[in-house]
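Given next, in structure tokens, is a single chain: the form predicted on its own.
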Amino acid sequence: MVEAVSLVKRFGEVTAVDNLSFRVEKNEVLGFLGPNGAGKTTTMRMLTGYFTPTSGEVYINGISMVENPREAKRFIGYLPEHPTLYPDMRVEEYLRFVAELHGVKRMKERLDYVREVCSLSPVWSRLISQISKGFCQRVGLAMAIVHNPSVIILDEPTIGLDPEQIIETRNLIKTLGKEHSVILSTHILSEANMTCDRVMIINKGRLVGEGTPERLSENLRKKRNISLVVGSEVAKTLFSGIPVEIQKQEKLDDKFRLELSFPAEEDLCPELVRRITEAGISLYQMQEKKPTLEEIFLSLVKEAL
């Protein structure tokens, strides 16, 4: 379980994180996201030790990490954006030095699973110099979950990599957020969608959206968008005295596909579906639109500013 308390980082006069707070529980994955230099990698970086907090705190399964740093460590594997490796070393040979590091018990359990889950068996025994940077990202990967830490922090885990390598990451964070807390930021909205259970969405250092995209859609939406294929077309002169708007209406062959607006306190479906079928007009599709998380992000980081 992670918890950050009112979190600030300044550095001088600039405030790259401002008051944020929340809560990550184990079974859980959030995706982390924001625009650049929205204080996403100072956050985590506050989370694992690597900053401390201007103001605040942080507790990893309970263990203050500004009273108890080297405590609350221990349970906590991080993937940074750019992964220190070790050039000369081999790939199996630096994920043992790692495990060494952590204290692992079953050394070769461990290194089997990270060979298997990560996909480094073509690269088990050669050099890190001698590897791509896709291989070298699941390395980094490797390097985060060796030790079985019950806290994972991973900065944007799919760089440089292919993409049946992004969903190979993809499946391998969702099986790890059954039983880690995970945290993961991306510019990947797609990714964030896919792969966590919550997003949080900061700019500027404040949050200023946090929940599913489904109940982050419920909170943004002012309109109901609702799209119907319909026998014929339809008059404006249908929807008179209601808050109906039509936005759209074009011919697809032998029908009419119409898209239409009213306010989210409305539920205006019934009577759409009255007024078309009592005026003879024949409905094939009735289907609400709601806003992608890229629409959500971007109305969210709009609104802020």
Contents of the next structure:
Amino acid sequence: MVEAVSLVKRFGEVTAVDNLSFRVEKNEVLGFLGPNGAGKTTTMRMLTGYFTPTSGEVYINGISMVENPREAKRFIGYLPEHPTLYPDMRVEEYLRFVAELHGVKRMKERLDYVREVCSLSPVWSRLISQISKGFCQRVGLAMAIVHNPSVIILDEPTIGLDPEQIIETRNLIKTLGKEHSVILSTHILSEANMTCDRVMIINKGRLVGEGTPERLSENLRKKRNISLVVGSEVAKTLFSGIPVEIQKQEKLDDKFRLELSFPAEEDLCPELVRRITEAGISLYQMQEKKPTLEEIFLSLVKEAL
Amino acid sequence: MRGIGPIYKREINSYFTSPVAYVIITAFLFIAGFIFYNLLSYFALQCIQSVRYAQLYRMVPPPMNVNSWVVTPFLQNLAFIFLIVIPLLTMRLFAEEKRQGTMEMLLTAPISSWEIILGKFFAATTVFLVMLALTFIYQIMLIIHGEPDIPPVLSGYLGIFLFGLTFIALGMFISSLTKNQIVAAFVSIVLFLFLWIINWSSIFTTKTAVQDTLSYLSITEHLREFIKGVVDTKSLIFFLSLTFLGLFLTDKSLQIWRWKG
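Could the form predicted together with the partner chain be given as well, to go with the form predicted on its own?
Then the entire complex follows, led off by the chain already shown.
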């Protein structure tokens, strides 16, 4: 369980994080979403005790990071933004070192576990300076979970990975989220959509939106967009009296694609269907276009400006 | 204090799996050996000459003291070499962690900054002790083949050991201020040289208070006492308190790093 209370971090004149408060429960995956320079990394660095907050408090399982950092850090596994590792160490040696710093008891068992889960066998006894970026990222992930922490904090965990590794890592994060509190940051929206139970959108150090990916899209749907495939062209007059706009009409081979939008307050779908069929037009497809997280994100970030 | 062990082990490995320690130790032994060889040869020459003069003038040959001809100048030169070598040992301790970004891992591990500092301090001290111990072979050779006064040899070595601790702690502090190893080494050498010559300007003042302060701050004067064979608590406290100051400032420097990033 992680709790942040009015976190503020200033670097001289610049306020990197401005009054952020949030809670992450056990078995929850929270995503920090925001453009580059939004304050995601600074926030994570305060959560992990790397940076001392200018003001505010961080509690890890109820223990204050500011007052009792040594205890609080025991519960945290952290993958930094660029998992900078010692180039002169071997992968196994490095993970053993990290585990020793965390006072891991069953060393062999834990090392075998991360070797398996992060698929590190091919590079297990290679020098870190000689392994690829993707493997470095996975060593970083292994370092974050080797001591079986209850809170896992991952700063852009899938950066530098190839598509297959990205999928593996996302699955791993989901699995970890079942037993741990996970906080991850990303600027890839689809990733947040896929892996997170809850998303916090941060811009310029402030919280601009929060909720489950679905809820976020619900809230932002001021207009609903419906896409139809019909048998013949539709005249504008067909929808007179109801607030429906025809956004686009295009001819497919022998059918027509129609894009409509109407305000979200009233559900006009049954009415649409009734009018179309009564006009003798055959209806082949009807589909609602949900806004992607990208669109929500952009509109939120723009609003905040 | 659980963290000291792993940090120490990693540092030692890093010194000895890279060429760093070997290059430094080899170069150091080359210079130290060269100095010892020359001092000893010169001493031998002087002995032969004084015997010849004595025979020529039908006198008893004057006593030749191996301590003052070999041991004392050797230890003084040794200290000066360490003044240059120790910054090479300490320059990477924190500067490299900052440059690589591994500092983030260390500072988010459940260990206190003192554990990191002491682990690194002990590791650099170990390499320093290896070098110092290897030069002790020369003294053993003197003891086997000559009759040096042993207590000043031992107190001289104690003095150089304390001197080394002081410079390691201060060098580590300077390394914690920058990301650049070269800058760390250079600033350390300049600071150590300054401490070495700080009492030179005492001749320009007649105020005894200023003179006393400058000579108390002078590393050389304290070291000279040890090499002479005098173990003075004042000098002992001087070295140990400077060492502690270096460690303390390193801790403060890490705290500032947490604030400023």
